[in-house]
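Listed next as structure tokens is one chain, alone, in the form predicted alone.
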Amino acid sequence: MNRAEIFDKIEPICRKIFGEGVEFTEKTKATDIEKWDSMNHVTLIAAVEKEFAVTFDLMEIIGITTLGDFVDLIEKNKLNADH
């Protein structure tokens, strides 16, 4: 699964949590989205973990600042799972 495919699965999750009318890109930050508060951050993490059957550790979660960071983590987790 490439970056675009991963992001294509993350985007509908974001729309469900944060609503329509927001442009989502890999560079989108929490500060770019009014509804991206701490509670919705946890909701997003849980939904992404479920969608991709991965679990992020605390240090990974702390490092998430953009939607691209989720893509990076999923790539890393999938790569590690293949080895």
Second form
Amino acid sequence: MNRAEIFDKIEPICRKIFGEGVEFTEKTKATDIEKWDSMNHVTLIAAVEKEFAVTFDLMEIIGITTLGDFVDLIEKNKLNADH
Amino acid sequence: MNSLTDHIRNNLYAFYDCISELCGINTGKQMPWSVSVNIPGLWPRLIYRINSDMLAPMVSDNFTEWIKTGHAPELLIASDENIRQTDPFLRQQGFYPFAAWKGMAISNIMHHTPTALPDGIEIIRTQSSSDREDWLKIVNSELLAPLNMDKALLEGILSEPAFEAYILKNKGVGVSTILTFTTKDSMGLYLLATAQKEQKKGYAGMLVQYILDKYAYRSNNPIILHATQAGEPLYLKLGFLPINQFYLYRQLKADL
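Write the structure block of the form predicted together with its partner chain for the protein whose form predicted alone appears above.
Now the complete complex, all chains and molecules, led by this one.
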């Protein structure tokens, strides 16, 4: 799965949580979206973990600031799982 | 002798305990965790003092039961002590980490040289009613706690000798605040806030420096504070060192 394919799976999750009418890109960060508060942040983390069947490490979660960071983490997790 | 890590934790926990008691809240100190509910100006439904004691079988069962019976807190603060073990436990309970802050400390400040304040700047201990109103206005508008701190709570806090509130004024107008909390072996700095239009002008740094200068004459105990990533560079510049880390958790409410 490449970055674009990973992001294509993350985007609908974002729409569910943050609603329509917002453009989501890998560069989108919490301050860009009004509804991206701490509650929705943990909802997003849990939903992405579930979608990709991964569990992020504590320090990985703390480091998340953009949607692209989720893509990085999925890539890293998938890479680790393959080895 | 306590380590700096102990000082940071102990000061924070004592700070919450003290304010919770002022609010008439039973913090549940008999438990290995403590709970505060609806502290205006701070956090609503907060659990703190989360550490490895939590993992003892009886304690973890008790906590799980407590959460199941509708006592879920909005926020939970876990120290980094054995966080690799407590994190999976908290996640099993439906709590997810979302942010972290660093506990920082400065010690051996006895030989500090006081710094002169620029023209027009004064820092005063808030005693008058109008200064306290200005102090509250800045704290409530900038710290974004879900509930505002009211005047009665501030009066209660400042009636305790452990607390002192300071305000920095530029040409007579309040721009920056801080609350100090002194225990027998450390001083904690809390509620450091600067009015939005006055930010990035160095006022917070001046205020912290003023406290360092003042405290250096009183004690050689360490001064501790809690820094977000954004605040860390300023505190490093002032001589604070990062010592430990705290993690903030929220309970997952919606399962997509």
